[in-house]
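A lone chain, given as structure tokens: the form predicted on its own.
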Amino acid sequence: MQFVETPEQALVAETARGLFADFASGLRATVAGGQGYDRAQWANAIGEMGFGGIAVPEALGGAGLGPIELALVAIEAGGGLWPSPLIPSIGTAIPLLIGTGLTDDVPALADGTKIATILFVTDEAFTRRNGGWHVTARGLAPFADSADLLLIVGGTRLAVMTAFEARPAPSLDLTRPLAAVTVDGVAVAVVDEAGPAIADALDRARVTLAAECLGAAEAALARTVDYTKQRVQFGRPIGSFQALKHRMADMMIATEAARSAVLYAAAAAAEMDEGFAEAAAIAHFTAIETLRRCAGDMIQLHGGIGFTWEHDAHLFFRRAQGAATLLGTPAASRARLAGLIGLEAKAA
């Protein structure tokens, strides 16, 4: 399988990289807000630029592109580090309400006038009692406290909220606020037996993850190359130095293998190739090392500045340790594709 990209999905990443690059101006602004995102923003970019649904079906509301075109639109987001609930709204509820047939809010969801978070459990979360389910859960969610909607995923279940309880938690992202979450033995909903839509969700969302994961590692990197241009140090322009200069040739090493794993899982999923939760797999975990290499060489390349407060070189590495258990490890992506390539996990 070959990628390339079409003069239309080259028009959406144009569009979108126009859009973020607009809102970054603001970004220590969001942050500071009570909510950790911004709702005007939030709607130009969900609602009216229809960037929630371009991977939604028209008959659900959505524009019927696919996975390839959000992967795009995730790259330009994940380089301004757009704080949003982007991930797990659009990136994770929307598959896996049509993933497991709950489809009734997903056009809400695509336009932006709802929000949802999400919640991982284990299996014992769930239980019967009265002949229906129950379930008991505690956690952290990002923007649950400006959710409308829950999902709890434990196992092969699926339970939606739309009554919960969720009080502001400290965050290492501050770009991705998280919610502590309490259930207690509520009666729900339940899609039970729906292992393989989930996990087959799960991949999706993985997937737009890596891919706002690369761009913000791009994004690192073209920080640090402009950076190097203009600092000088021994009356020369500290990125004529050859051991910068091949630091930061590793880094656009890197960011470029990120890149294909991210657009090839992609274009997996587009074509629903029977190879696509390998190449997920691979895509996660290549991009999110890849945003941690990244954004720790650009504190370092950056000297003393990149180690202030007042820079944004912090919230680039942030956002590599938050995306690193957001949806899972790195090490658990590195397991799995052992796993589903037929090699025992510990000696891979």
Given for the second form:
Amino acid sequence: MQFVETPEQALVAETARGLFADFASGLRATVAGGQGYDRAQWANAIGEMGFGGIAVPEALGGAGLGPIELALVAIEAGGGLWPSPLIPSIGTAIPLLIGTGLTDDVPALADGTKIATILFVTDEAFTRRNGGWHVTARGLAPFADSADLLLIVGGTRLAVMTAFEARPAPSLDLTRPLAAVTVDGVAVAVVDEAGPAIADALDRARVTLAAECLGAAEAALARTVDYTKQRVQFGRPIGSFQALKHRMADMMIATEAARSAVLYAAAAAAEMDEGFAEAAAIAHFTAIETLRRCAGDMIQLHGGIGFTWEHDAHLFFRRAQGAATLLGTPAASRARLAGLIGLEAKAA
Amino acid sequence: MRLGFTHEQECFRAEVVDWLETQLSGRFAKLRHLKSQSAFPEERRAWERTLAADGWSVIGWPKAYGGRDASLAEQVIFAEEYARAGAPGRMSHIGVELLGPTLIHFASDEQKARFLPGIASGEEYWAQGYSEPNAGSDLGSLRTRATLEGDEWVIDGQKIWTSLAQHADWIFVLARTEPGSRGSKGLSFLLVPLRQPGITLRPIRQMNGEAEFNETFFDGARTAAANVVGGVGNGWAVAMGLLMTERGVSTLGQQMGFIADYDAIVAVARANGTIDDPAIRDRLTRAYAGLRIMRATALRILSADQLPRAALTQKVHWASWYRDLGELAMDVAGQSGEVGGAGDEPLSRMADLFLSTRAATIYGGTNQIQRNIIAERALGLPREPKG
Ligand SMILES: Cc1cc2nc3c(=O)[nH]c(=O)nc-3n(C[C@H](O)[C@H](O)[C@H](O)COP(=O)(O)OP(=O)(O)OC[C@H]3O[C@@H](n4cnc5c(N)ncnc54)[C@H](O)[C@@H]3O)c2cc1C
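With the form predicted on its own already on screen, would you show the form predicted in complex with the partner chain?
What follows is the whole complex; the chain from before opens it.
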């Protein structure tokens, strides 16, 4: 037992930190540009740097590392609020396809030449037709307008679609915009009765999302600390007022707790630990709640400037809300956790 | 990063479980699931000596001082199984978890040889003499003084809130050894025999009804000149080193103990049906998540060569979590939890948790002081004005 990053893992984090710091200056342009993400940055981080395949087995063109390394990259991406399909395509679609054995497209997703996104549907979306599965559904999916593949997740079934309509929707989360998706066609591939594999893959995805939220929360804190050291009122830096110091201390208590939860869940994923589902649920709701809180405090501690469009604080706040519905809500994760630890209500 | 246990470590677990079960279903059955920190002192001493005799008292210490050089995994296993078995709170806690590691770090070889074996063997118990009536959060304003007379320190002054002093043989005292010095300068960390004419104890009754802490009066109390740790005038560094241990590192065992409190609340919730209340269920779920996160943080702290930032945040985190748990306990128990429990227990375990957990956010440095420390040391924010 050793719960600390190895030197190799620390190097992954450091490399990612440098890259996403370089990307940061482009954030506002990307958001304003309406494309949702910057194709050059995507090719660079996912393809050239190999972050897309970091947790993908070498046989499928990846680096053969694992969930911990992916989480470390996601933390750094989150720190820069990197606007990209990282979570749907790399964080979610890849584990879903690997977990269900539909690996044909994995190499192209891992090197970033293709992009995938996910749509959650109910059972009624699927009908049997001519020996194949026909899917009829509408919904919202992040970056669907840029996606080559649409993964349809319905309970115990996963379908892959290449023909679908997607219309970008003005989205609350400006750094991970949603698109309105309409599907009415035959799936190119379907895996049925894959409940456990899908659940496990989604848990992995939630951990990567949690890592990204953690990085964003830590960045919100760091920026708030910097600002309150510089901003002077009443003749002294506002960061010297205890009410603000304590608020920032509480932000850090929350981010450190989230960091423990995220790293633990990532390590549990790497080891296929039997407690992984629990750990994933804890990491998921904890990191999202932490980001929402830190983003909210970031706005408050910046005063008026924090309420402007100019300032990035609202991008963090918006991201927190987008994250809270992307792969299930924090409340849903707590409900799942309650079941896993035997706290479900007695049957009446 | 690795979380899992090896086959050898699982064998170690089996050994621990077996030993605990044998002891706690036999000779020490009456200590099992004991909640009071002050009941049955004689049996608890015997328990400490038995732990020591079989090599379980200080497994993380170096072999040379009575430990086993146990790995992190083994320490985790031991702490988990100790809590799971319902073994009693360690009466030797202050010596084993606070002073011992401090001596290993700061003391001379002679001091280690003199004091560590007594702690490890369960023969000598310790109390912590920091706080004074006018020096609590502002510990640097303490006034208890010690003067070298011949080959002895002579100590005059008063300490307060001295936990478990009634069961202790020794007390470590932070005292002013440089007359006229102020603040954190001119202090020394002294090891003082507690049972002597120059020291008087007066128990203080706590809000939970117990009298675990005391006033400690020093009136010409004496200790050998050699019993100063870390050098004369260097007491602040030693005292703060100990506090870092108290706030961050030593808490693995304690947090494992919280599992038993959580389990007890869940058991009440099942018995009285409050588990069907979605709001209660959600709070229980959050409490459970908190337990797992604190465990993960403890692992991070114990795995690191250099203390991570989380070592600074862990105290407020667990203390606040525990205080919330106390409120949850009574919300689960309801009115029937407000009266005596089974047998001769004056109050239910839930009521006791409700009251006792209020201490967690005060001792070892209050939540407010911890937040100041986090803000200044970890975040680099401007320091508080000093009086
Ligand atoms: C159960 C229990 C056991 C204890 N055991 C021991 C023991 O064995 N040995 C020992 O030496 N001590 C012990 N203590 C004492 C404990 O360390 C002190 O109570 C604690 O440090 C606070 O000091 P105080 O009581 O003087 O409160 P004060 O320092 O007077 O604080 C009162 C309030 O003011 C706040 N405050 C003070 N200064 C600041 C500031 N700068 N900024 C913001 N808020 C501030 C505090 O947070 C607190 O809320 C124990 C206490 C308890 C409750």
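Numbering follows the first chain given and starts at 1. A quick note: this is a predicted structure, and the numbers were derived from the prediction, not measured. We call the rigid core the largest set of C-alpha positions that still match within 1.5 Å between the two forms.
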{"query": "Residue shift check between these two forms, rigid core fit, G132 Cα at least 2 Å", "finding": "yes"}
